[in-house]
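A single chain, nothing else alongside it, follows as structure tokens in the form predicted alone.
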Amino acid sequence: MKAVQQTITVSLTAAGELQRMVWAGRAYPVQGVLDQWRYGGRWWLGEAPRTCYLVQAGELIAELHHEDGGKIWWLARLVD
């Protein structure tokens, strides 16, 4: 896996499911969530807990993170 650590734009369906991610000016439709897990964050550094997703988005397999209660999504890693 290749570390990326960049903020991205994520669109959700009306039901709250991942629909599309936009990274580097290109839109990738999310075809499926391969895995989902919770990460408690490094509380000693003030990090908020987050939900993490491993998704198939277009030709990418990407790990996305979303902090609880926040609007910021980021692309953590890509499978290379």
Second form
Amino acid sequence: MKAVQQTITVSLTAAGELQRMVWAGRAYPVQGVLDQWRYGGRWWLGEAPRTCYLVQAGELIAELHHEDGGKIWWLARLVD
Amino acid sequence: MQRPLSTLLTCQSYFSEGRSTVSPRRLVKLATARGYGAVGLADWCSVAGAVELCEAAGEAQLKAVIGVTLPVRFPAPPRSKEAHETFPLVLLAKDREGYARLCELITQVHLSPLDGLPLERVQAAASHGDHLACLTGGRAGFPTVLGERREIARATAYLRTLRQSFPFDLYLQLFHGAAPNERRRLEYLRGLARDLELPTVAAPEVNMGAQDEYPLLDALTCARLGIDVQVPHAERPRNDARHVGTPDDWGALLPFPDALLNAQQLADTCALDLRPKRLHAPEPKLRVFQTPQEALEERAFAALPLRYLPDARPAAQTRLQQELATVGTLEMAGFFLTAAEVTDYCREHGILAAGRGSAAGSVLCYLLGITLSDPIKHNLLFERFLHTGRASMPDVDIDIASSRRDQVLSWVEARWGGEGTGEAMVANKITYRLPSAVQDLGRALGLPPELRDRLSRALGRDYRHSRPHRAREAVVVFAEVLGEAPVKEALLSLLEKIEPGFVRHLAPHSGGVVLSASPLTHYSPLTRSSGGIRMLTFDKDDVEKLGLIKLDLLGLRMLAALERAREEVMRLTGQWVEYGDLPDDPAVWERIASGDTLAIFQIESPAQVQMTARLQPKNMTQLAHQIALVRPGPIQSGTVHPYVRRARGEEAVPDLPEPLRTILAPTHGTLMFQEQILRIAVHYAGYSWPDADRFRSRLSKTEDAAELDELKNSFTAGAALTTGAFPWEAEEMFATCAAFRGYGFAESHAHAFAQHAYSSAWMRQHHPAAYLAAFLTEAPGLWPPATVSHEARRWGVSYGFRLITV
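Provide the structure of the form predicted in complex with its partner chain, given the form predicted alone shown above.
What follows is the entire complex, opening with the chain shown before.
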């Protein structure tokens, strides 16, 4: 896995499922969610728990997350 | 179609000490609100929450499942570094016998120096019959851990070993911790079960009430592990997944119909209510073919003419017959005979002992010699002590001369201890207060010890006893010590999330001893306190609900002083002072009324001296009132000043409606005693005696505003129906009762203490030298010896030093 930690744009379907991610000026359709988990976060620094997704988006296998309540999505890591 | 999970089998409560944020009662409340049909508790090496779970589940009409999570030592493969490796197993009791097996296993863990229970012990417990079900554990269970290590053959071998002990009751536990690779892990566990032809069960690990308690769970875990939040540790929770959730959510996370069905079936099979339908008394010594009730009646009626003069005898006999009928209905004769056996032992060995508390309201206790004051003479209420609706043992507290208490405890252990499991101390639930919570959670947040100590000290008298959830009220103190550092806010928000009454740990009770005819491990695990005292893992309330007999054998220094003084009088004069039968001496009362009360039991503090001078008690009732008056309950409920003014004739007693007028007449229209709350609940609000007892108990303990509202509503509704009281009148009366809370005396207790106060004053009056010597030796008072000896010169006692050459 390669750490990226950049903000990206993610669009969702009407049902709230991941549809597409845009990273480095390129759009990647999300073909499937491979795994999903919760990360507790460093609560003592004010971080909120968040849901993380491992998705197959085009040729990428990417780990995404967004912070609870926020609309900002992060691309955390990519599978090499 | 998605199936919901109908039951939570493996919840943990705060009795797991640092592994959960929730009480059994709140678990039940949340489970009821979310629509679960059963709640199972599988605390870490503990069933201390079982009684609370059964009670709360009974009230909510939910099924309760009692289990435990035990660390079990499995044999490691050959050539491993260690001979054993410890993994948790969850055992659920299928019936009462299974519960007893759990208690025995937990006792073995507590009393063993090993870090876990040898697997053979679990196998032995399982071999006694079909009483236990075994789940393989959650995230730390061996199938998961060994699967992650790719030691599947070893996991398989362990499962085969366990299957021999639990041929029809071994379940592969499926859980969901919202961790990475959870789906693969579940597939692996199901595959393992399929290969070995074992059933699976959906049993999520639940340690929190709600998701937002994750920081608290993490901080408590860190406090337990002795690390701060910066240090990673495998046992720390990863996220907020382990909360109660909804049946549909868990059903979606564990969508396996067989596992969901098995959870339901296990809940049906293992549903258990520990609370007995009758009480269990230890075996008293009886003649052949004699029943305990016959023995009790024989002894009580024999004592009647000795204790009561002919003119008082008919009333005493009527009352005795009523009490004996109640005792007979509750089948509690053995309890009274046992308590009498203890006081008999004390009497036979010259040990000064006297019952206190609500037992002093019983004629039967008086006739058996358990208590020293006559309840009829002081109009004391029997129902505060015992009534036919009571399913728990009454309180019998026996004060024993502190210098001889160990002797009595040794005898009790020898008499009922049997093979070492028939006698043990009850536990005290030590709950979080602000200073202790600051210490634990502050350490988890990395606050250095000096800063934590400074903060604890700064909380001072104002906030020392506050519950952590009210920490914001002390925000000024936090700001003073921590400034505006971010840790202040983190600490305050953690403290606010601690449930009121959150149990931190268990410690031995000061004097509550439980006696049982059968081994106590049938009811509770046994453990040793850090001081080596053998104790149960239930507190006095739980023990009563389990139907066990509890005697409070409390050491009282004043009794030791009185006993020593009596011996001294006997040695010097040959005269025996019978404390239960002292003459009423006007000179003694005159001296008390003048405020000359130094070295007198209970009335020597500056507040009591001042009160004595104002009230000038002239008899035992007035003295009992005075002792009860300077207490937090009467002070908080605004009783003190009205009582004093009315007792001194400076203010008229207000014209209260009946039945309040009659109930409050002895205390000049003020609320002073717990018995008065009971009488008000019965005669004013229309409660039955059992309901009134529950009302008083809940009113004194609850810290929940919603519960207080509920009590108020039922009280005002009852008062309107019974006496036609207007809501505002009833609410005013309720507010007075609520302000009184748990910090007041039972009237019977006040009379028992008044008896000791009078005895000490009488001895000081008639045998000042002997009393002074005993008082200085036993030091029961609050003044330093120099003050007492200086004061003694006024009594006409002078003393000197004698050089003893050894």
